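One chain comes next, on its own, written as structure tokens: the form predicted alone.
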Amino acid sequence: MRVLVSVGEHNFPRDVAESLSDLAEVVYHRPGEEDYWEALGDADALVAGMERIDGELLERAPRLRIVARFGVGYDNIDVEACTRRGIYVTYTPDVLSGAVADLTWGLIIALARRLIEADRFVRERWALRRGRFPFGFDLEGKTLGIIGLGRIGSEVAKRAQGFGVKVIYNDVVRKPELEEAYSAEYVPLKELLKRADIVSIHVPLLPSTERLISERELRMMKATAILINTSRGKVIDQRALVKALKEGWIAGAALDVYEEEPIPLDDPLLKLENVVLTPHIGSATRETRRRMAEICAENIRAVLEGRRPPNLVPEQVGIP
């Protein structure tokens, strides 16, 4: 049997690959590489990144039995098409929640204290006594609005306890136990946008969440508020966000995800001073990425041994 890894050795280390060597040969090919399609045609399992897994691709993978998504979001995978072909789809829940929550708070602090501008000031102007260094704002006493209090959102709320912020949240399901644990208040989305000094988004990309934050929602926010997105780029109307940042509807934004990735070098977001931008690194720590690889390997081993994988996506939980 053969396992195709499309996410690279730095994400799926050789020693993790060797843990499957008693069952299968593990090969590495990136989407777009010359040998990728040939390897896919022989693959019994695929460790997938953000490439589109749809019916067209599956037609070229007749032996495929499992798509092990290297990550927690799987909006790039046509789960229905996989299910019709008897292909399991798995993901890596829980393990990356802490890393993404840490990055979220890093982005909040970077914006609040204007760290990118301060770094640039030290490198270019401080010794020359040119201009004033940037002033930020205190977090204590501010209101943090969390959109989506799931695995990652709840980790963000947990970390908020040390910053003296008021936590409000909106979710499709109310979470009384988390409200009690983190002194969080459930509010409608419209109220959250109007009250929050910091808005942090933690929802999956679904038809109901695509462009959840558009011009109408951005205009509801305070002019002093900041917006953080570590979920999926298409949750925000990026063109409307650029307009909001240019015209001062909100004070700033910090993004780890974008409508198009990699974000083009001529994108207007890259020209703005009141943004902090990172290259989709929410789960990019050594420890988290290794555990993600191990979970993918565990799911693949189960399927290749004829067992049900432990981390099926919710849509497949009821299938045998």
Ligand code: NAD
Second form
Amino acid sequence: MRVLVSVGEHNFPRDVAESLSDLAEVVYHRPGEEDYWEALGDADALVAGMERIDGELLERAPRLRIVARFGVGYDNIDVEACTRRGIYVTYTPDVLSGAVADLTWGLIIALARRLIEADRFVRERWALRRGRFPFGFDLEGKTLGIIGLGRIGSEVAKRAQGFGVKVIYNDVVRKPELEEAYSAEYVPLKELLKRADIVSIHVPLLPSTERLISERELRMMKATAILINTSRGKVIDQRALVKALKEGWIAGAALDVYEEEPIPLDDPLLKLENVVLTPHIGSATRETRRRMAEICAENIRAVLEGRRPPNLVPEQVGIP
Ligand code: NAD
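Having seen the form predicted alone, can you show the form predicted together with ligand NAD?
The next block holds the full complex; its first chain is the one shown before.
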């Protein structure tokens, strides 16, 4: 049997691939490469990154039995099309929540204390005594508004305790246990946007969350507030965000995800001073990526041995 890995050896290390060697040969090819299509035609399992997995692709993968998504967001996968063809879809929930929450706090602090500007100031101007000293704002006593208090959102809330930051949240589901654990207050989205000093987005990309934050929502935020997005780029209307940042409706933004990835070099966001930008590195720590690879391998092993994989996406949990 054959396993096609599209996420590279740095994500799915050779020794994890080796752990499947009693069952299958593991090959590595990047999406879009000619070899990828050829390998897909022979693949029984696919370790998938962010490439679009739809009916058209599945047509070219007649042997495929499992798509093991290397990550927790699976908006790039047409789960229905997979289910129709009897292909399992698995993902890697929980193991990356801490890493994404850490990055979220890193971005919050980077904006609050203007770390990127401060670094540039040291390299270019400090010794020349030119330019304005980068003053930030205190976190203690501020209000963090979490949109989507799920696995990652709740880890962000947990970390807020240490900073003395009050948590308010909005979700389609109330979470009484988390409210209790983190003194988190449930509020409607509109109220969250009006009250929060820091707004952090942790919803999945769904038809209902696409452009959840558009011009109207950005205009509700405080002029002193900052917006953090480590979920999916399309949850924010990026053009409206540029306008908001240029015209001072909000004070700053930090993004790990974009409408288009990689974000084009001529995108207006890249010209702004009050933004911090990272290249979709939410889960990118050595420990977390390794655990994600191991989970993909466990799910593939299960399917290739004729068992149900342990980490099916919710839409497939009910299927036989
Ligand atoms: P999760 O399903 O545990 O949490 C999502 C939460 O959002 C749930 O509580 C859900 O009820 C809520 N929600 C759904 N629709 C909503 C809406 N319209 N308004 C408010 N709340 C809503 O998912 P998770 O594991 O916390 O991951 C969240 C997302 O983070 C993933 O889907 C993925 O897109 C993104 N992510 C990004 C990175 C990265 O590298 N930047 C890494 C991992 C995950």
